[in-house]
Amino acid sequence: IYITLRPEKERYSKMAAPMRNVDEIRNRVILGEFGVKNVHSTDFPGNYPEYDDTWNQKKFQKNFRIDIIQMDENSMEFDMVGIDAAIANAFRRILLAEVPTMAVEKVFIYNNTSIIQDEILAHRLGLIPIKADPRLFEYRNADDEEGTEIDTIQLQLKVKCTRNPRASKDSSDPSELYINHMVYSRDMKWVPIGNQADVFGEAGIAPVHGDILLAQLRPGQELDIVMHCVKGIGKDHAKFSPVATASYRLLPEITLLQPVKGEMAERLKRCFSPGVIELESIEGTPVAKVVNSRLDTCSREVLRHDDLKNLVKLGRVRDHFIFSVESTGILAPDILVSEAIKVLMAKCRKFLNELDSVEME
């Protein structure tokens, strides 16, 4: 067996040939034929000769920014450039799972003549979602039998259904021939304890939707509820979570490799949602231009017609991250997204002093 020795510099140049597109591999997610390519994180230290990828703060805070790209009251949809997709998953499952609400724990039922049982109405009411600010409130020791203004919501469910007198005795329409019969949550009414109704004011607090239904009742029947709110997080129950759905997507990259005219244009064009491919006519011939990559969901449908598929260069950039969250309405987005930041500065501040602690021991 002969080994032979060759210069350092000779060595990483060897090495250095076949990696052409290490760019296009540290930085892109391609989308193939039959697969996806380039899947995992490459750019650690070490990993590429002549790539320096050790991290500096000065480099990430200059790559790193936040775009908010819509926003409105229930709904916020930003981007997120410069991270590592585990910071961008931690992130999201912070928002899931790890910012605080006020929801409906305790239920008393002292009177309910309904056809539901009560475990099904004490679930139905535990999962709608309260309007009101979890920062104002501490959370309530499991101990403590009764709550405090402090650490407590209460709430009260009390309603009758009784025949309507005035009904048309020809009419079958149950809105008609019944009052109260259908129970919705705006029937919920808030009872303040201690100074509540001082701290509050009237805005008070109800349930973000009042037209949530609960409960269908016959004369006769009727329900006297109690309920106790308390502070949680939605990794100990859903129904303690903010938000409605919380998800985020690599941003797509489109390459035309060649100009793409004519009838293979208007193919071109169909292979992709709406508003990405745009046709113009240059000397009377339709051309194909990527215009908006953002609006495509990646069907790879283009990968199908065979004089098309080596024409286009189907692409997601690592570390462009499309966030798309939608409140439950207890907190306005751009809210629940600070909060979810503190959250995490939280766990990075605790996660240092542990290493602090350790060291000095």
The other form holds:
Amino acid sequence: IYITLRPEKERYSKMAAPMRNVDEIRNRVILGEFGVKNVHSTDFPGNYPEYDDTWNQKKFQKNFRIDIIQMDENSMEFDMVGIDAAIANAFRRILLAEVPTMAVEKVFIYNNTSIIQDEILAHRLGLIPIKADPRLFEYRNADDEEGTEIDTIQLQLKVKCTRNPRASKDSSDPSELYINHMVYSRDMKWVPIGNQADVFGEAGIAPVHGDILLAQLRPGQELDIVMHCVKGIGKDHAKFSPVATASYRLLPEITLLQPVKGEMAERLKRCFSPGVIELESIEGTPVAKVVNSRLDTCSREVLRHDDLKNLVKLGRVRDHFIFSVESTGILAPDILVSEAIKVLMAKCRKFLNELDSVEME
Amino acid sequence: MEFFAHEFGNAEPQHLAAPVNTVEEKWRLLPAFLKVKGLVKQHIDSFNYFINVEIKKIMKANEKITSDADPMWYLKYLNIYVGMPDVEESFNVTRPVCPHECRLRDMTYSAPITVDIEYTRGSQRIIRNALPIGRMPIMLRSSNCVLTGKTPVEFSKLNECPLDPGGYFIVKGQEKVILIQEQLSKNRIIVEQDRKGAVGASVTSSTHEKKSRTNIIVKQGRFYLRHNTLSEDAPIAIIFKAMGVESDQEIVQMIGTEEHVMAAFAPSLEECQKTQIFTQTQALRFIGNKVRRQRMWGGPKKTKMEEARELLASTILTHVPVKEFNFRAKCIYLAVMVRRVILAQGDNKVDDRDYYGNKRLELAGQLLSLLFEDLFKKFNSELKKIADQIIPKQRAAQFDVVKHMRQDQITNGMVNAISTGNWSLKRFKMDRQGVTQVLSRLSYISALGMMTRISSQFEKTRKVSGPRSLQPSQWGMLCPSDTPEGEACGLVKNLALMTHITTDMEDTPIIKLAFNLGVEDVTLLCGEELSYPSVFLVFLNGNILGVIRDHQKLVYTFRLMRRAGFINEFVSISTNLTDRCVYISSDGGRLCRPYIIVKKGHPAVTNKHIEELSQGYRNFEDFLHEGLVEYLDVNEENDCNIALYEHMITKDTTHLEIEPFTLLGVCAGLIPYPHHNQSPRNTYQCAMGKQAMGTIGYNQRNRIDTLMYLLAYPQRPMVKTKTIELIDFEKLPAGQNATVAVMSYSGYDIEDALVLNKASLDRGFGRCLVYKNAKCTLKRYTNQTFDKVMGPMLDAATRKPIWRHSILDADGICSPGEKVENKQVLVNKSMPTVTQTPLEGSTQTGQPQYRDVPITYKGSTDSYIEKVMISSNAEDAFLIKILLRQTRRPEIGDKFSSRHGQKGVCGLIVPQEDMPFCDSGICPDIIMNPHGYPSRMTVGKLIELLAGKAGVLDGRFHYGTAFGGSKVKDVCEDLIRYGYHYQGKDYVTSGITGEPLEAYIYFGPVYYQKLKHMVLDKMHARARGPRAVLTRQPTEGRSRDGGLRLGEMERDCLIGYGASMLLLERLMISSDAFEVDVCGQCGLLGYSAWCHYCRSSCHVSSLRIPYACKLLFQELQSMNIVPRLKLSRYNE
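Same protein, different condition: the form predicted alone was shown, now please give the form predicted in complex with its partner chain.
Full complex below, order starting with the chain above.
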């Protein structure tokens, strides 16, 4: 798999001579006024007489590319071009449901005198992302009660709310009156098991965000909780999902069928997201020009204008997936993507092995 | 897309330019109004009136008790008070109590009723003050409740929710509401047609002492008076004569001298002539013979004539006062009734019984005052009886009545009436059931909705559409949407947001004022004036006050005086042009609501006033006192010209509506854009809003209710209404904003089923808590034994508690936080085997024997113990209450609904990756099938989604207030601004194939309610199980682990199909197969191969029949019918 980074300009330089009809059906999804046309991919071998759609590694390698558009520690946007929707979707699905993470699974409540119910508190604790590299852990057996250093992270939450002796008499602000009246995720303390302290270091494991409110307490109330985090996948419970969300959209493509000038051009510009259409002054009259169709949100606003709707074609490139991955912060988004790819590869390998074993029988 | 076009409108520019002088934000009057009146305030006002004013009047009316035994002895009440609620700690030591303590400890929130009395003991006259005679349950938030005037902080100290409306009672730990009762107005003439089409007039007259119904009927052109004290109908002319109007001319003068009126009345006079009755004496004798004799014990014997005169004076038309047998006023009243009938005969101008001007609503205060008066009278007659018994017996100590005043009679009378809802009053022969109901605490809305509920006295079984249908006169007074479906449809109604119900008030100043304004006293007139075309009759609360020549001036001045604050704001005056009457009403139970006064085409309330209101310089009372706003009741409303909107004001307009959405009630007020929905949908939502779980009150976690549903993460709706803000629904919400995709998915969404997103459920969508309680009391018995709680039983081998007792603490009560499984013990209670006092002579054994009566947990799923309360109840017995909790996540079969009467059960739970997603990566929480829309026409839901979506993007809440709210056009603009399609339809990719969907999907947030119906509480299946004792067939119903019946129709199917063996298996073998021995000779049932009848066993054969069949034969035998079975070999 080749991942390249190309300069921004180059990518959108080629702009559109009208397409052949068949090419359009093969390569574009058309956004009509009342529905989407050409939604299914039809380029399977033999479907089009003039095209050779047999799969071939060379051709795939030539067409396929991944461009990373934007990336920071929590989110990433990248383009995946030249691949079938099924495969792209597989990556999305795996990101959501099958890349493992660590999350609180067992909650041992020794004391909970707060207002919040045990089950609700446990549910809240479960949903907190724990910064721990799941690749360094194993899955824990379902019947294993204790857990070991290789499959369990132990966390502790021990908070007691008291009155603040230094609070002023006439204060009514709870944060001044009481100490520890808000329990945050940062209060969950990691208790290393076995050699975990050496492996992960002093502050190796903790909730990703320290400021998630877990419960509110009042003087005299206390929480004494031990938690076990285990490795799991999002299919089992959404708390194991490594992403806030992962999704893709197809690259929008806006084609002007005729030159649009003057007031119509102004209106056309307003029909799209800012930056999609710019006006160029030719002989004193503004002429619309598609500058960056990628920015369009596909609101199809232009189709409401009777005079404009026949001048543009709204399409989307069928095999150009603009992925957006928002990590929960446990793993960097790029690692998540490569993990997802690994999961898919493992599945393929397993499938091939199964096939082999069937053949042997 | 019709509705979009409609909403956008093609508004012309000149139309858009609003009138210069509009009062914007006049809705701000509403919160100000709700602070002083409205919603539950009528209950509280009415109760306050009862305990502060009415109770004193009742005392005054029954103030003196005398004895027949001693003419010198008397007891006189000087004053009566209702105190503050308290509880008796120990003998004669009381302490104030708060409502929540009563709820928890199963006590009654009541206050002592004390009296000051003056009585004689021997020859002494003694005055005693503050003597308790009973206890009065106190309405929460009434003037005598500890909660009145408290700040929210103080509320929280008392464990009370500041948003709780009050207006209910706490009786034996239960919250009870006295529903508003709707009745036909008392003391008003109603002209109506009977079933045969004959016109008649009737009056239900009612005073404190008596209640009776008087009818004027027409038979063969002659008028009769019908009354249930008369054994047959009395000719009207004779009644007139009995009342002292002996001359026929005078009678005719009173009734009317028009040609057709005289012609209509002539036959009646003729009949009188024929019966040869000319004088009052003759007439009285005639009537005396027809009086139904009432058994009267004691009292001097009266002659029949005296009896007749007494009857005419006090029982017939009771409400018309007769002083010293001066029947003048009553004659005129009767004449007016007859005249009405005659006039109505001509052109069928009968009154409408269903018209709300003819209706009165009885509130808690009135109902309680009836009850209290009855109990007070009983109490007094009891005292009299005791005095009569004891005084003649000479004793050492002189008779002291105070020692015989027992408190429990009044206390128990009140408590029992409220807790059972049976209002039975001897006096009025009233016996009503279901007057009170347990306050539904399913959600805040259900509690609030119950406080505004009105139940009608009409029989539910009768299939008449009149009383059930929407009456034009209930506009603005009663909610047009909020009524149940089914048998009570249209009979149970709800108050609208701004309705107030009046309380009784003093009428003497009104009489005085009326006379000063030129009303001529009716008793001073000769009678002919009544029918003058230029003269109007003036009625006050159904009584004829007099006549007036210039009625317009009277009405005008009267209203002027009211606006100036010289008379009570709730006195209404209206003219009826057809009857030529002016009606003044000051009685209680009238529906009324405030309106802005319009003077010379301009509303009296201006922007300046509203500004001052919002700054807090003004309150609603000021608006009333300054004559800017006034209350109109239904009758007066009919007499006014009310503009709905300001631009509709013409020169004739007298009033302006404050806000049109106030015509809806509390429950319908939650619906966003209800004016876009088909009306039954709003009605359905009104019923469902009461089943939605969410939050109950700020004190919900301190309550120990029998059943309580809470939502783990309730949210306020994205699209709210003004009503939602006014009733604080936002602070106690019941529902969640779900992202909905309207599309078809998987086929598990047919018939309104919903598809839910598993990840949403994982993250807490629709998660709810179910609380139940377990209760036990430890009683003391008369033989000095008492219930005990024993510690857990230990297993002999391990020395650990046995499984059933594993959650018990050392004290034998389960401990909080433990998980309880089915059949585990919560309280290990044991009870003495002998609880009766042993009979004289039987030997007392040393140690009493105990037997276990544990409180066990029954439930298919486990619960957790939330808390345990140990206290004592009113009888000083130990009270142990245990609160059990379950947390439930939505599952297939749970019921959800939006706010538009669109309910559905969860049909499928789909993992997030299979859900469709839009360009921004959003997956829906709920997928709803689009077939839910066309037939239901809930356009409001479509708009809610749109407004919700725009609100989410914009970061603000939109309004969906009825007849207003955010315009679809503006909302669409917002969507476009954020790069969305203006119709809310998104380009969506399938999560399964990864390819786009061919259709654009309507996608956005809708407020969804989780309803209390959950599969977990309903699922039921059985293979084998208990059987009924009598028939040996499987029991019925889930609670008894019953079987599922193969009913008649199912049986028919099997017969039709010919599946006889299956039929046999279902109906007999799997049910109640029974081996019987039948004698082939006599055909009777035998026993153990022996026929008792034939005394032989030769022909006895054994066969299998249903036990129920055998039972039938035996039952028939027991009633002398001999069923015989004829047996023959099947192969012969």
